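Take a look at this single chain, the form predicted alone, given in structure tokens.
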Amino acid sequence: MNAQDKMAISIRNAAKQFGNFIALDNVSLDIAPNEFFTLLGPSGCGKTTLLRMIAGFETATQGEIFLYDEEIEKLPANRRSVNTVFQQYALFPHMTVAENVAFGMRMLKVPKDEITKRTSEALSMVQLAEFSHRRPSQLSGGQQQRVALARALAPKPKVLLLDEPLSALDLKLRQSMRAELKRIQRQTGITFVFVTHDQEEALTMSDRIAVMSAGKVQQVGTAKDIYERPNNIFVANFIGETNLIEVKIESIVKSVANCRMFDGSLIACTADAIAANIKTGKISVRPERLKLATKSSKGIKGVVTQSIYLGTDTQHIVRLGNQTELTIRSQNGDGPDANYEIGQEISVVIDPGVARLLTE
């Protein structure tokens, strides 16, 4: 294998068990060089455990972890070319910003001139060069986060691990830091492995995402892949907002399924790897893909039960004849789509291909 073909991180059949609790269950992943890769999932899904195993803070119950083809599972944390930015920044309060950034390099016995150079470069990268002589207590939360990032980047690790580093920041600061993290990752070319439970963070920053649940990887792909083509009901529900409607499967030809709705109508849906003998399932339709029309129009009949103006769009809740409730988002503008009132009888239009057939 050529050097350029090596994965930054390769995880093979990794498992972690704490007593009787299985935190990770046979996980295998490849993370490419220069990639912004996100581990996404709810609390307790195993994403932080996996990150800590890569860092060397947890040992695997079974499996192997490779860093550019070198097995690192048995290496202590301080001998891995991997650094971590934690949720709590863990800056030394008695040290200046520059001293905090330099600390790790001093522990690695990097020459003094090189430490000075790298400290300056790292602080410039995170736009804190003029704050080098301040102490952490004199900085805002966002600035402290940047110092922690500079400290982790200065030793030039092969991989940078980030364990929910934005969770302590307010919304506006989180949004600005997302763009900053992506800019820094592109500028340095270092592989970032980012852990979050926030789907918006994952969608806006990541080259690829691994969605995790109950210690397993449910799906790996780009943000668009996962949003548009979820593998299962968990992924469809966790990434963005979706409507799930029970259907009977009439036929599947290649990647198209013909699904019978409760009212007898037939819907053409996308479908991947659905077993031929499966007769029922659920279709997933994103709220922005559904259309509202007048009662006399072709579509599934329902009644508007809520209508919420959200600025750029209006969210309608529609109850169908079988009591299923759908969420529908209509873009606000000059058209009639948003002008439906509570109690109004309407038709819900599902265009061919916008629904996706899923099983458990």
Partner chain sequence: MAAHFNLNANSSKPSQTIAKDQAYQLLPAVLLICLFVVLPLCLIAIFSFLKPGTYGGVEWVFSAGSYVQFLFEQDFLTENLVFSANYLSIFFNSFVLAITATVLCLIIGFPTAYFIATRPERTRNIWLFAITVPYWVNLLIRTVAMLFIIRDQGPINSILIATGLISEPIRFAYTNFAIGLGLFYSYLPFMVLPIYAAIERLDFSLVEAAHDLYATRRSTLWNIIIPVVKPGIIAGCLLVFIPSLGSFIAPDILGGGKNLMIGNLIALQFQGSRNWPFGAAVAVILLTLVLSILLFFAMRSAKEARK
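Right, the form predicted alone is done; let's see the coordinates for the form predicted together with its partner chain.
One chain, no partners, no other molecules: that is all that follows.
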């Protein structure tokens, strides 16, 4: 991203307080044009508040929001060129599907024949052309979802906001809608800002993800960045599974930390997310990056407490000497099965460069 490029959405030091509760704490974000950007976090992290502030349903306690360099924080919702797909769809029950889709354009006073044309375009994009004369109540949840999408896209907003749009659908539908949303985003070239608490949704669809917690943005990056180089323990834990082991920091040189484990052994780990003066932290290693070896091999000693066959993988849980439990997942392949029995004493091997030093 070039610094001179106009951002689709630029949020500067936005904060929101409800009484004593701080919903958003000094958030700054840049969302590029044509990006599928996801706000990901547990419920109550402020992601929906942020989305509603962009839409114009909430006013910021402080801060500014820019839409293509135009300051929109003070504008009412009906004068912002952004549209929202609501979690519960919010379709107008007294209007037909076509009337719902046409509503935004009607309010913008688009000429009649163009409304008709763009309504049928939007409906065929979501594959609902033949349902245009139905009422929302005569459609299934998935169909209503697609009407909501068509309604929000038809006025050609600069940015489309999606507030957990898939959470009310069942799993199968959710998975097919993911692909469809991604296709529509590419087809229309509209910037999507997507709110979800479902990390799988975020990882599969997004160009970039902002992980949020407690009103703050914890990390912004691509799915790969966030999974492989989490900034802190919250992100490492929230995205995927991870193993955390407490360590003492001996030295940090050029983003590589030398850490001492509970059993006295030293381990080198990446430490680009760490302040220099910190003395203790935790190393994070993904379950698929850990390896099991026989007791005599070099590594951290432990005992297998569980062994679960998962089809493609086998998952072992190993208790270390300090009672920390580690999850290790190894792929089942053609080679000799890495199958260890419960109660067996083994070594856990952490390859160099795999561990990442993190703090809270």
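Take the two forms, find the largest set of C-alpha atoms that superpose within 1.5 Å, and that set is the rigid core. What you see is a predicted model, and the numbers here were worked out from it, not measured in a lab. Numbering follows the first chain given and starts at 1.
Once both forms are fitted on their rigid core, the CA atom of F86 lies less than 2 Å apart between these two forms. Once the rigid core is used as the reference frame, the Cα position of E130 differs between these two forms by 2 Å or more.
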